[in-house]
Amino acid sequence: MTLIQSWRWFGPNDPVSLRDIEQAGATDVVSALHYIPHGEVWPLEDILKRKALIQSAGLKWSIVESVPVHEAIKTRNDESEYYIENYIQTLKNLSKAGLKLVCYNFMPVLDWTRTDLSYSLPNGAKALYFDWSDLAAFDHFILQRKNAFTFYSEEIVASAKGRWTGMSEARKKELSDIVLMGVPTEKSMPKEDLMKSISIYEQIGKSGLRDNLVYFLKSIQQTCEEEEITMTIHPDDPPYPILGLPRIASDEEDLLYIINKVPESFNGICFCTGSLGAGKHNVLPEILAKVGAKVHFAHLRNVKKNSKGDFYEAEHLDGDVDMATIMEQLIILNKNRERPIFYRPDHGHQILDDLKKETNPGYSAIGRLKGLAELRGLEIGLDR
């Protein structure tokens, strides 16, 4: 049994078509109904319509990424039970449609965070970039969070002040838009709402957010077990607390806590090499060796970090992540499974004709096609 190569598709409005995915060599699709507001039930009719559309292109919808967890659940406020019931109904509808593998995250408020969506590489390609100085500048000067600079090193504070002084108004707006952006195709968050959420999470803290995740998993456990659904939590991206928001899926200790606290088989991990790889504290082969039995889905991408912890998304086989070792571990894990492990080329550079096109950040076609080709070649070579 081989690993299953998949591809993320944002639906009919995605600039990358299903035909493009088929030509890239993927067999399975990772998708979600992004047009449905967070917390609302996904109607079975809508799920079946998306599934039929994917199947009509000769592909298979195998992974749901993601069914967003509403903020009411993450903060466990008075509305949390309502949204948990909605989540359970969505899971039941997915199961009726034959969809049994769900990827989700428990990151407070914001999804993955970057500060530059078109960082130019020496060869002319463009990549996603995270710069701590830019984030600190946003935090202090745009968000105006109280005592924001106390959360950063002196080196980063000095750099942020200099960066802000020389920053154009256009770049200031761009930086704000990028940090406040949610998942591509979804709406961004007003900074006033972000500040309210930061205040709430200051009271919850890391331990409280951990408790809320466990409560959520326990609440959906019976449904997942009855419907044979596997949940896979995506690591925090980047794997550090940002803007005063806690993180609970950033390293080996976090992931072990999650799977030990809820050890039942429905509770799994999406192993994202880019998210975990952005952490200077993370040694990915060691983490995968510890949590591999719970990994059902993998996002494979690479990053290159500097001494401050800034990073850009590198080529899939050329970065700080030892992708050959990770792939070898996944192959070995997969051979001992009844169900195969899925992976997708996560993100990709804008290269060639995609440089002239408007694409979802990180999800251009040709860069991911290159990544998938490299990963498939690596897998075949190591397996043989």
Given for the second form:
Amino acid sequence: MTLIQSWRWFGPNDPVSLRDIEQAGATDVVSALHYIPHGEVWPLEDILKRKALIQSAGLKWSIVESVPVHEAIKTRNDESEYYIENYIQTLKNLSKAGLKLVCYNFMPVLDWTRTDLSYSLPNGAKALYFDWSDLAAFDHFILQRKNAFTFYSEEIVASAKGRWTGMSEARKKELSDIVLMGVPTEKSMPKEDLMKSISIYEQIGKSGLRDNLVYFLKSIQQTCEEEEITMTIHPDDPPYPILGLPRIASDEEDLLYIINKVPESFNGICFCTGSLGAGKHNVLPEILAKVGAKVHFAHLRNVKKNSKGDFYEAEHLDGDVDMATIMEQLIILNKNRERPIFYRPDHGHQILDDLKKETNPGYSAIGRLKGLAELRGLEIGLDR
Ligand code: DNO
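Return the structure block for the form predicted in complex with D-mannose (DNO); the form predicted on its own was the one displayed.
Below is the entire complex, every chain and molecule, led by the chain shown above.
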């Protein structure tokens, strides 16, 4: 059995078409109904429509990423039961349509966070960047979170201050928009709402958030088991608490906690080499060796970090993550499985013709195509 190459598609409004995906060489599609507000039930009809569209292009919708977990569930407030019921209904509808593999995350409020979406590399390609000094500047000067600077090292505070002094108004606005942005094609969050959430999560803390995840998983367990659905949690990106928000899927200990607390087979992991790889504390082959049996889906991309922990998204085979070792481990894990492991080339540089186009940050076609081609070559070569 070989690994399955998949590709994220944001739906009919994605500038990358299903045809492009086919030409890039992926067979399976990762998609979600991004237009449905978080927490609402995905109607069966809408799911079937998306599925038919993907099928009509000769591809297969195999993975749902994400079914977002509503904030009410993550904070377990008064409305959480209502949203859990909705989530369960969405899972049942997905299952009716034959969709059995779901990716989600439990990051408070913000999904992945970057500070620059078009960082220029020496060869003219553009990449996504995360810079602690920019984040600290956003935190202190834009968000004005109380005592924000106490959460950063002196070195970062000094460079954040310097940077802010020289920052143009346009860049200040851009930085704010970028940090507050979530998944491309979904709405970004107003600053005031973020502040409110931060104070709620202060009370919850890491252990409270862990409890809320376990409660959520136990609440959907029966449905997942009856419907044969596998849930895969996406690691935190970046794998650190940011802006005072707790993180619970950032390292080996977190992932082991999640799979040990809810050991049933429906509870799985999406192994994202980019998210985990951004953590100085993470040695990916070691993590994969421990959690591999629970990995059903992988996001393969690379990052290069500097000594401060800032990082940019590097080429898929070039960066701090030893992709050849990861691929070798995935190939071995994939033997003797009932269902193959899926991977997608996660993100890619904006290169060539895509530099002239409007693209979803991280999700332009050609950079991902290059990533997929490299990963597939690696896979076939190693497998031989
Ligand atoms: C970033 C993605 C994430 C991911 C979600 C999964 O590009 O990997 O947005 O889709 O966190 O829930």
